[in-house]
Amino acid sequence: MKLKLYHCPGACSRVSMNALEEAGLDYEDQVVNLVTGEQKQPEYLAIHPGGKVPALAVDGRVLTENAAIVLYLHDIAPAARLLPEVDAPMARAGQISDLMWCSGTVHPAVRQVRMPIRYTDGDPSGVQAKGRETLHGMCAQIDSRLDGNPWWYGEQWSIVDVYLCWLLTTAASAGFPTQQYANIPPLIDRVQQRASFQAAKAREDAAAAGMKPSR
């Protein structure tokens, strides 16, 4: 099986890269420079018509969206336990729901905080303020679930923790006060100390060093 991940250092594609590292799978990575607009070029649009990262080519067939990619990797490398082992349809659906919540609910709120101009042609301050309000509610939910638990699923690490780490650190980079929530900074620390995270980050750093600067 030949795997190739299209990604951009610092982008949400880090979640899929971390999953590949945790699963111990051999893969090639190719940078898509979002700063220079490479994602909008015909060459990449032929791979991912949505012009986003990540995209995972599997023997030439392409999967997009973090949730779909990590679910696929979980299925082909179950021993890695990217998600807790479950034997009931409702529990499996709950895991899918958690990933969809990260990608479809929390991620847009983070984008409103980090890049509000994408949501309006006018003054982005109102968009950002609403995003911050929404994200505070989500952080309260995350903080409550982590109370007394090291990970989203209690004692077991999962790729959901990695997704939350990326979302929360991205929001913090835009000045969102994640430190107000007692259980969030420790979660971020635990995720970042894991060997698979460090391996993915090192691979991103190496890729970033070779990226063409924006003009």
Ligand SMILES: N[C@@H](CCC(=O)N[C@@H](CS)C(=O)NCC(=O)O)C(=O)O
The other form holds:
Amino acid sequence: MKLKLYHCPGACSRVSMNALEEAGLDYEDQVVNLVTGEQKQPEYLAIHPGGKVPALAVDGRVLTENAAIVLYLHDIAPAARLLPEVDAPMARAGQISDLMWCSGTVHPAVRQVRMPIRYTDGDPSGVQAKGRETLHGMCAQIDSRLDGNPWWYGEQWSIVDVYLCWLLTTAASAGFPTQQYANIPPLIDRVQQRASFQAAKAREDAAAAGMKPSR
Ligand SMILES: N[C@@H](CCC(=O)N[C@@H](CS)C(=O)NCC(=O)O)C(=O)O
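Please could you give me the other form, the form predicted in complex with this ligand, since above is the form predicted on its own?
Okay, now the whole complex, with that chain kicking things off.
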């Protein structure tokens, strides 16, 4: 099986890359430079018509959306336990719900805080303030779930922790005060100390070194 991940260093494609590393799968990676707008060029739109990263090509067939990619990787490499082993349909649906919450609910709130200008033609400050309010509610939810638990699923690391780490560090890079929540910085540390995170980060750094500067 030939796997190729289209990604951009620092972007949410890190979640899929971390999953590939955790699963120990062999894959090629190709940078799509979001700064120069490569994602909107015809070459990339032919791969992913939505013009976003990540995209995972599997023997030439393309899968998009982090949630779908990590569920697929979990299915083809179950021993890696990207998600805790469950057999009840409700528990499996709960895991899908968690991944969809990260991608469909938390990620847009983070984007609203980081890039409010994408949501309005006018003054973005009100849009950003609303985004911050929304994100505070989500951080409170994450913080309370982590109370007394090292990971989202209690004692077991999962790709959901990696997703949360990416979301929360991205929010923090836009000045959002994630450190106000007692259980969030320790989660970020734990995720970042894991070998698969470090391998993904090293691969991103190597890819970034070869990227053309922004226009
Ligand atoms: N729901 C998608 C979100 C993908 C997404 O928004 N990717 C961003 C990077 S974090 C992107 O490619 N942005 C480029 C653009 O919007 O032009 C997923 O989880 O895969």
